[in-house]
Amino acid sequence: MSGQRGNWFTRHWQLIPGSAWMILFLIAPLIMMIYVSFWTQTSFDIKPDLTTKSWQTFFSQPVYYSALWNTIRVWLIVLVGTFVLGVPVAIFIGLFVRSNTVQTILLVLAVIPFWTSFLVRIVAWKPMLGQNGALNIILMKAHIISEPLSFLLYTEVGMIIGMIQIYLVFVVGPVTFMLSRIDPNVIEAARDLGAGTGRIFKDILLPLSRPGLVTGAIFVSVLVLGEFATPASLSGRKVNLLGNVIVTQVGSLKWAFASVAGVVLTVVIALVIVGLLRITDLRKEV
């Protein structure tokens, strides 16, 4: 008996670190989380008193909806928004681009906005959106408006236009990084057989790399679900978050409350993450 407990400690002991690290720093947040959040809270104190109302209290008020049905609502646009604009990008570099030192230099330049703070990376799209800011100077030298837009900055659409160019780098480097695996002579033997661009795509270029826009998926899906500083400074506080409820319940020192809000954030984060990872596994597909 004593040997097979030694045999099994000497197979996983190096499962030992890694598990410790995901009780202590994943597992236990969690659960002192919900446990937090069935305490009593007051105006200026909470006790460890086991109850449910704050529970009660986020799916019986309107705004707890707003700010859920706004997250989501959010986080579909900007993981669009990030594709639509990303994978062009990645299959720009991945395919059309054959050196391996301009590609890196091309993604290198991809995540040089990264070499800053995050804050200033937002706070840098004010001058940017504003009536007198550069984007409306451009258009209007252009001719394409006659007068500055209005609705650019301290609105959703503001709010949008920054969250997508801030995680744009996470759907544009994995979806490159697949691309870049192909074997061009795939793609010619294709053309050869007479198949064209959109075969292409849907039965060579879409399945290998859907590994990579499987990743940049999550990654741009758990940052934009968690968000609350790009609502916050771009939208003018307008665009209600959860990120910014639990921000605003933390600020007032409700820990119940703010508990709640970040059960019900991490549920639905999860739910995201099982629901692509249901796509390809990325364990044997990376």
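This is a predicted model, so every value here is computed, not measured. Basically, rigid core = biggest C-alpha set you can superpose within 1.5 Å across the two forms. Residue numbers count along the first chain shown, from 1. First, how it differs from the form predicted in complex with the partner chain.
With the core superposed, residue 192 shows a C-alpha displacement of at least 2 Å between the two forms.
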Second form
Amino acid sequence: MSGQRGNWFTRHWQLIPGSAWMILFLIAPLIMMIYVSFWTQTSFDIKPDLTTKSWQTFFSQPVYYSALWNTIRVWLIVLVGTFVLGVPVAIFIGLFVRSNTVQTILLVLAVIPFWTSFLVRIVAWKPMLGQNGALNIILMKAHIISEPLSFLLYTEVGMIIGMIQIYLVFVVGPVTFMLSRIDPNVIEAARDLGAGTGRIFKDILLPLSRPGLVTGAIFVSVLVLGEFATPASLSGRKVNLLGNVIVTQVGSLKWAFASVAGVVLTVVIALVIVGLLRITDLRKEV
Amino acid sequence: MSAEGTATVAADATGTVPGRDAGQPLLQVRNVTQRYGDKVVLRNVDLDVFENEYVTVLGPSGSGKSVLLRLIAGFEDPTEGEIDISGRNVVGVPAHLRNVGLVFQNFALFPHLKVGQNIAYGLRNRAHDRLSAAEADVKVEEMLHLVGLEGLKDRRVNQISGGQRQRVALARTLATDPKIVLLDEPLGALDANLRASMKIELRKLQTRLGATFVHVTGNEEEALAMADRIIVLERGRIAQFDAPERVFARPETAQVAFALSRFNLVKGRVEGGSFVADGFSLCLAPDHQVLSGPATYCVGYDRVDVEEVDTSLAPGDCSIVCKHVSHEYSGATVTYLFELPDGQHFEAQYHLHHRKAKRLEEGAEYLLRWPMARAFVYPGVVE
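Beyond the form predicted alone, can we have the form predicted in complex with the partner chain?
Full complex below, order starting with the chain above.
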């Protein structure tokens, strides 16, 4: 018996640091969060007496459950937006730019905004989108509008514009990478066999860049679903996401309720990732 | 200037190839020049390829042979000139509407599709004449049988060997019944055994399908063995375009002889009706004596006889006495290496079926002789 245990240990001891890390910083906090979500919360205190009161509050009060729907809606809009803008850029850099140097330069240009602080990037949108902001000035000078647009800043529109810009690079990067790895001869072979551009996109480029598309979607999804700073800043607190609920509740020391929102958010993110991974098995592809 | 000269020769030659109906050529490349910036890759290329012909394009890397294929396939358009397929100018017609099949050097199989799906790709996705899944399936089975890959239909392309991938690439192209099949160094990625068997098979396939093949290669053996006619490309120009026997019997330029790697090329000059180099001279046939100035003397390895120094010469023989360096035995042939008085190399190759091998002493002097009529002199010096 002891010999076998020794064998097990010598064979598997390398798993220990990783497992310890995961248990300490992922599994244990998750269990703790679920546990705390059932604690009893009073105005000034929290007690480990189990109750479902926080859960009932979350799903009965519109201000909270609508945060869930808001999160999912904003996530979908931003995801579609980053793909609509990011994929063409990736196609241009990954397929049409043949020189490796130019490819790298363009990718670095796409990443440069990312070198500034997250908060700076959000706040920088204010002078762009405001009533007297750059966008309104340009549109008025170009005589496209006669009065400044007021729906740009401190609205959901402004928040979504900001988020799309901030997260665009997470789509451009992986998709460009996958596209640039496609052998140009393979695309030429498809054309040589008689396939038009549409067919080549659907049957060759789409499947071969799918791991990049899924990676990009996972990046954007995880980041957007957990957002709280951009809505707070650019929507003027008009849009409440799950992240904002958590921040507010933690801020007022409502740990049980914050845990409920945390569990809900974790479940949503987990479902989204599992769903995206069903599209392609990243381990098999790369 | 010389390109126009060779082009005329090529055009004349097409009419005289035995067994060919000199009808409308299937493929005509007319005065095509291709430039990338200042770099001229193809220069005034003119060629006709007829239906059911197997043409090889021989040239070293950088001679423009792959570019020629890409122009015919439609991936690029020539800077100047015209390309006609079945009498119709196709410059500007995109590749997928040309019905020309290109087999890529690296095969360029679709990595995410199975063998059968690769072969069916053209049939299912081409712009016109698209087949249904069932129809394509029949054709796929037929092609798998044709290239000897029965039973591999559902394999992934990364689960099969290099030789099998080559066959899939070929089957994928042949499945669409292209008017012209272009092969870009198709045997380059295969090992020696596979190369030998694919050589025979490609030729068989071509005969069986009655298709027109244009096969680009850097390997002279392949070019000679497979072709009805060989195009020898030399720095973007056609140096010679003729039947392999004729190219081999009478290389048009020193570069052609060099590309065939079966000729001694001796550097020197023609002076007063004979070929002279540092410390020796070689005899010339009367029709070569008109040249003067720097020149290259050319005689096939297998035209050279090795004799004892005191052997008497027959009339019409050229000879030189030089030092034996070493020999190379390759099974069917043995090659004797000699050093000319000025240090240039000279080889004599004996096909062991026809001539008996000689036992030579390294470092000793021997008399080499060859028929004067089999030696050529070209103006200029190679390399």
